[in-house]
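Just the one chain here, the form predicted on its own, laid out as structure tokens.
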Amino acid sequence: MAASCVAASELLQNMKLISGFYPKASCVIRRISTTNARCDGQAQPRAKSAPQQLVGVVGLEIHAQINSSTKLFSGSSVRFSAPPNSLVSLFDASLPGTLPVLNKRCVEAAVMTGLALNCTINRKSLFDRKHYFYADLPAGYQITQQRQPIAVDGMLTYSLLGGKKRSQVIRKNVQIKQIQLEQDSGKSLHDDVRSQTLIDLNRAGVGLMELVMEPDMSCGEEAAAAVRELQLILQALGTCQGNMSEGQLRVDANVSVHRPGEPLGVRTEVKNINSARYLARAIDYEIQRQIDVLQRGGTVQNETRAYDSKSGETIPMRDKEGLQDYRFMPEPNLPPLIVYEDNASLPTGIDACQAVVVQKIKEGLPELPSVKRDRLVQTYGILPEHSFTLVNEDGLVEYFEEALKATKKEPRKVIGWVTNELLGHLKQQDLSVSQSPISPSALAELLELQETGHISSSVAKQVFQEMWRSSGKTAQQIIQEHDLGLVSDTTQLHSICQKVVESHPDEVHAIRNGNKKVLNKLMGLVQKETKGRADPVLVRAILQEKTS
């Protein structure tokens, strides 16, 4: 993140110590231990006469790129990686006589974003220039919406996997203060070797939403949950690609300590976490800092801090004890933003396709993440801790639901494959869903082939891997040529079948004299003479039969 970005976040985060950024309603709250800031489930039990534990108190600010072709007051592309001050307009280079025009893109993924979210979407909102120095941002101001945004008062549900199997769906929910539309600052390169600091301004004036969450958690677990389904929010309705890596999702966690009934205390911000992980530890360090600090008796200094993944601790960057004057305006270069709640409250003369109607984008928002893990495991049946890792990967959901109309198999079995199998072999190659060797229907033809009793369930395995490697070639066409069907002839099955029993006395004796559990080791063996092809059905009644 440009450092630019860094001061911005700061001052905006001195701004609000005005009002107060923590509300006086009472947050969630969990037990902190002094040797571990891990969230518990449920409160531990404590003697009355013992001292309240210090708790961790976090909220969030996010920064998310707005997924559009061009920036929000310019006509400028925007592209990762693209060559440095390649995507510069006259604009965004900040030239004299050059005025905003704004994006109306934007402003559609902003109200979506809002409606997904619970928000009030304003009809009337407003611009604001907010004013510091640095060399990444040429106007000497940025363009914000300080005064009223686009949208408030909204609600964030997440969830989290709990209970001793981590197989219990527990569902929290974080308060969405407000959402702004901003434009983003360009990018200052830091040369050590030439002692200099080169300024590329692609970055200059891309659209952001600017996300604030009220302090309602209270550990890294909780919070990098809520980024992670604010992540699956944006992804499915599009304005937001959330790749952390390439800064298109940027955190910055305001962290604090204090006793159940006593005022909040001292909170420290730490800036730029670019994942989820390291969102986590960060805010479970220094929640055990801060702890650490007032059990010796010190104080916590409200200051900037930033995460160093390598030590996996939180170093200081600079205090915020004074307070910035940012010099708030109104932008004079842009009227009110107005959006409409539907086509006839547009006011006479206004083309309904240059308007932003709330009623047409509601109309359109897609299948949420929760909505979806709900109908996954009602539907079929699998379970919660499944339907998370279908909707967390993207195109998993679409592909599991197309094997299963292909093939008769239980829904549990065929997620079994498609987590485990196909995953796996997604992960191991750092492939997507969308480049998998093997469609769902060649998937579906395989499980079913195993469900008719044509191939057994560890041939299914290695024709699996086999489709992986030759992509093109059909369950069927495998089988046929490796000769992998199932053995099914009697004859050959008994004299393999009474072979192993002549071979392995102590175990036939065991199961005679009633320890029936040895039987599936005679079975392995079967299954090893004929290389996983026999009927199992087939092969268990003959040695049933044999060692009775």
Given for the second form:
Amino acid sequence: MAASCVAASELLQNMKLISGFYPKASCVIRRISTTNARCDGQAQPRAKSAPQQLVGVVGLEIHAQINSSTKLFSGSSVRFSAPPNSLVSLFDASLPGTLPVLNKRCVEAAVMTGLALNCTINRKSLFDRKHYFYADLPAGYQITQQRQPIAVDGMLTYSLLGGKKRSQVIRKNVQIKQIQLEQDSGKSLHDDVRSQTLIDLNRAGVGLMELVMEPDMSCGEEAAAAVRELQLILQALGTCQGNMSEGQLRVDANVSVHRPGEPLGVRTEVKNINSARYLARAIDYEIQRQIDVLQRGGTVQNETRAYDSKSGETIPMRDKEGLQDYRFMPEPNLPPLIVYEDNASLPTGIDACQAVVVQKIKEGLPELPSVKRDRLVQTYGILPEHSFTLVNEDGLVEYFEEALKATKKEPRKVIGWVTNELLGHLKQQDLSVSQSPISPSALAELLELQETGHISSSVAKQVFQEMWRSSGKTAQQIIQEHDLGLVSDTTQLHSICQKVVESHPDEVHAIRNGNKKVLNKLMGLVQKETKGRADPVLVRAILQEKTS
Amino acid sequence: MLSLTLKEVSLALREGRISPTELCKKCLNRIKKTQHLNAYITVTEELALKQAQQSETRLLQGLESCFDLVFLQVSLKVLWMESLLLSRTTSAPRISRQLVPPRYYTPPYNATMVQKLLDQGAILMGKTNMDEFAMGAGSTDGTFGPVKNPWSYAAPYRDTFTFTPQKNTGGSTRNPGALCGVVALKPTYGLLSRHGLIPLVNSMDVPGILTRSVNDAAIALGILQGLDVRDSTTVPAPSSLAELPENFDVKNICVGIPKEYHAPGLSEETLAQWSRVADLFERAGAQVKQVSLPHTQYSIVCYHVLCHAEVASNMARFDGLEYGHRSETDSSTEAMYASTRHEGFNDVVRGRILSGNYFLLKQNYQHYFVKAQKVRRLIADDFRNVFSSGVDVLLTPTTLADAACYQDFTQEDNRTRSAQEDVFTQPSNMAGLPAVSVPTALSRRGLPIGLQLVGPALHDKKLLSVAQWMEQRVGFPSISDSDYSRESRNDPRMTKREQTSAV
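In place of the form predicted on its own, the structure of the form predicted together with its partner chain is requested.
Every chain and every other molecule in the complex is listed next, the one we just looked at coming first.
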């Protein structure tokens, strides 16, 4: 159970967190500390012996900001952190007489996302008004797709790493109920001191895809893995930048608990989660809280709760008190949204450039992360968990493949360098792959020197460090400057080995009595003498000869 | 000169019989003389004279050949957005106050319709009065006081402007058109852009056109119609409608007389005119037959459910945050909303918002809104069935009778009035069909009576051709300057008829 948790956390370790709460260094190896992991896979043995165990049920509602240059219904630009109210059209501020004009790019993004998530694309979808009064919602209603959304009935497949060696890939599915297009709201800034609320409408009207996931998950870790997979898919498609801390991807979790086989329990909605790691924590906290409430004989309230990342708790949200009636009604200013199967199905008089054609979007779908991982495992013979690490990091697959081109070293050996040395250094300094001071070809050159026996593996690591520090120098240059080349002068090695053998009679005795492992210790001592530069094959041969 | 049609004015200008500036001054003078009617709330004299000057320059440069119309005089209902006038746009006078000194909302952009007019060299005379947010039937519920019918004094509608874009949701173009003796066209839904029009019922609002003659309406429609990228509900114009055929033959036309329009309250005089015109058609060789639109009686109640629901939604934006009036109350955002909206809307608007929100509640939605939509479909099907059975146009009264007097009118509340006044006009709005009211005769009281023609969607040109044929034969008296100068303000019989002009 513990092993599986750790493995899964590794899948998540590379998630980019720009959150200020976490120091950069902690990114190297990060584990999600789940308060009480109760995922299906692990709970099963226990569930058999104790069928009355309460388990968590988790569904997600995800708002993904569409990566488009203009808003969903107006020509205003979309940009994060622009000066307040600088990206607001007359329509965005809901001036009387203004009308919505649908952005084709947003529709295409939703269709593309729907296709990537195996959804049925509705040929005809409808827009509705959802009414509520809030200061950052200028029109008093949000235009959304309540009755007939653009895409329905999809499936997201995500993976957890399980098993003792964390190498067993456990595939899981979560159903996507629907994807709907809708407007984002503006932002409210509450100034408690002056009891004022400041409104920024830059975000008002930006296109969102709301993805509704069925309650097919059972713990925070699964939810976080599903969200991570979604994030990778959206980024691969380019339909959403997927940065949670900038609010491009916002996740609300519907959490309840029940005993397997019984109807679902009363659910709460957990909001205010701005990273995948917090998502996992918030959900596990909430599951445990609900179990505690029920075990004390209480009842779970249907309410909205906010996650407080400092305390790690969920707390009831005050402003959502009372029953909301959104008074949905059809949006009368937008005709039904029609998408076409292929160019042949376009009615006459419709310009192909103006229409959204599903077939065309399907043809343009890029390689999805799961396909990419399978390809990497099959093509290069690397371990599945390595394929996850590669795909999780933007640009790392390309780096890896680029490096492979310039070295004869086996991919299975190169992968260690990429996922440990390179990624470790990048994380430590919070750099992206494209910012790496060591280019793929430079790394390949280094690995080639090791492969052809010019340097030992420990020296190779030393050289790597040096290359990282003094960007631009080649491995060859560093080896020469620091005299790190492999010592294969037999006479010199003989005398070093002789010295080691003479000063360690006990070890030599042990080897002669059949404990061959002790030879490694002597080899280590020789390497220490030569600062790791001795040719290990020669050293081993010499030592064997001297201890036989 | 002020009684001429667009075409005649255009010719006179080209031939140099009158200059744009002279004409403009005559109009402004007429508006001043008819101030007591309370028709205009803003007169843009300076701007109009400037535009007239520009028009004159264009004429001199011979650029007029680029335009069918060198010169248009236009008055705008206050519903329209246009940035040129520092005016009192918005039927939301209270809620939209405060933005611009002294008290009125100045829109920062031009409506598509306004822009199209300006592009054609139109000269804006000003903005006219109306009920708050166009919610009413008699222009008696406006912030600027009631509007008086020109026929009780004179005829500004016939004299001071050549045409006026209106907004037609239930009957707000055709009713005043009929009662004031001018041609009033509500084109097919989607043919004219609503961008820049303060909405009442988005799914029914159609910009309406008031003109002196049917041909003027056709010319105006030709200029204004067509796709607008800013309004996704617009449709391409089926034909470039320039002018109507001079000698249209009604021999092959089938005129339907819907029996359901023999409604209670229909005045004898209006009924007589209806029969007279039906006979005119028949004698000219048209086929005239009785038809049935069985769901007509449900139209008005459905209209109210749908209208109130959309009003509740459309008015949600007037919260005092982005523009307009904001209450002093600042104990909380919710309290500020509540008192802003309480102070900003009149009783009629508030009443519609409350009932509209009630209809949209989750528990009521199916029962009211969806049911009303279904009946709306049946009403549209009624029309479709009649038109597919070979009928080309429907001939009906526009209003129950001639204009009511102010005291009688205000006896009933706004809702009842709307129901009475819109009974013949709003079914075609429910179905999105083109309809035109043509002045037909004067009643015994000397007030105009109009009849309405309704056609199938996008057959606006054919409808107008039939309307012009009718116009040429009904012999509606033209009002002359001598009629205008007939000062009757001191006549006690006439003061009772100071009603009605608008929405």
